[in-house]
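Presented as structure tokens, the chain that follows is alone, the form predicted alone.
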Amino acid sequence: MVEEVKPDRERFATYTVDVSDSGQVTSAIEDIGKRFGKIDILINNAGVLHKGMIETSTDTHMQLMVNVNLMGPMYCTRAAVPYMKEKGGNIINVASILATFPNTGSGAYGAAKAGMIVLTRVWAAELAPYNIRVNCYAPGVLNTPMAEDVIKNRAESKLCQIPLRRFGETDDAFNLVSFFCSEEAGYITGQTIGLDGGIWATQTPTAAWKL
């Protein structure tokens, strides 16, 4: 059941939705589309990361990684497209550096996020006739609750992998998404941009800091 949080003003509406439940997703997005008459932007940002080696991963763990990180965006996009087709729009997918530079214990998560990169390219082609552009960004370590353990307990070792020698901030993601949705990016679709400070750009990412 979709729980609606009543908005303070008519121009805002918020919903509490389990994105791994196609019924909840469809119900919420249909309500949004009918209420506002169209959907301009969809950001497939919901995600969850729990590590687990394949030998000890349970069905529940693997299904959670795939259902939230891969199936959720597919449910959201499928439901939103009918409300974008008339006037066009932008779909922004969120992948991860773990999609292309995987890490031990993050196989299911990385596989799901790699799927987001593939879907970005496929959807860009499928939806181009409706002037719906589809792009993706793949964050490295952003200063969010998901990266709290890394930033708190392994900051120095992680910073040694990042040429810019800093962690990303939410504003970095906001600025990139804003660009994707702007007219300046009107001829860009099907692309995945790394938002990672250059992590793993070379075998010696921070060597220049020693010069």
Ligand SMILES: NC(=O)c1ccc[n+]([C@@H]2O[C@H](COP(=O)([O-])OP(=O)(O)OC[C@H]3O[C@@H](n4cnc5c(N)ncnc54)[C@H](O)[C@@H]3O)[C@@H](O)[C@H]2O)c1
Contents of the next structure:
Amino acid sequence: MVEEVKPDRERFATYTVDVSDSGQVTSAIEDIGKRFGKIDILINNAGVLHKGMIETSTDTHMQLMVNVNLMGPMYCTRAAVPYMKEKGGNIINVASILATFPNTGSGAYGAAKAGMIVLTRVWAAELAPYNIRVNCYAPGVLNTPMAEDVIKNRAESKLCQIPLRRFGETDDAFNLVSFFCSEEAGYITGQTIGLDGGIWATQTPTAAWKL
Ligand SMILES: NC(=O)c1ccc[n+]([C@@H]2O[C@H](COP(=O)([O-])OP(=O)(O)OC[C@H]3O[C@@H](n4cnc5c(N)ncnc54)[C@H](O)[C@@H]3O)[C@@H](O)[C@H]2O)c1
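Next, give the form predicted together with the named molecule, keeping in mind that what was shown is the form predicted alone.
Full assembly next; the chain just shown is listed first.
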């Protein structure tokens, strides 16, 4: 069900939507498009990570990972594009380091997030004629509820994998999204940027630190 929770219809509207339900997504985005006349920016940020090894993963687990992390962005983008085509816009996808540098137990999630990297490139080409740019970032460990367990219980070992030796903050994501949407990034589309403190950069991530 689409639920409106803020009353100022002139400037703000929030909706509670299950992105894996195409009917809810379509109805919410149509309402937004009609109310505001256009959509400038779509951030496909909703995501969920539950670990599961292939032998013991249930259908429910696998479907949840794919439906929220991959189908959800497809439903949102399909619904938003008609409201972006006239004036152009930006679509930002959120992948994960687990798409390209996976862990055991992250198969379904990582495969869905790898799909986001492919979709970023395909949509960039499909939507370029409308001046809709499509870019993506792939977080390593960002300080949000999703990474709470890692940051609380395994911080030291995790930091040893990160050359910049700190976890990402939501401002790091905000800054990158702002750049993607800015005129300065007007010739950039179809790209995925790691937002991971350099995890991917080297086999010896913290060798230069005097620890
Ligand atoms: N935090 C990290 O370390 C990290 C690392 C890699 C990728 N990511 C990705 O970053 C994005 C943001 O995650 P976060 O770190 O803020 O995690 P989070 O768990 O704090 O937030 C995820 C948000 O997605 C929403 N969500 C989950 N399922 C949904 C559904 N079916 N419909 C609508 N909304 C739904 C949740 O309500 C929540 O607000 C996600 O796509 C996640 O996969 C995060």
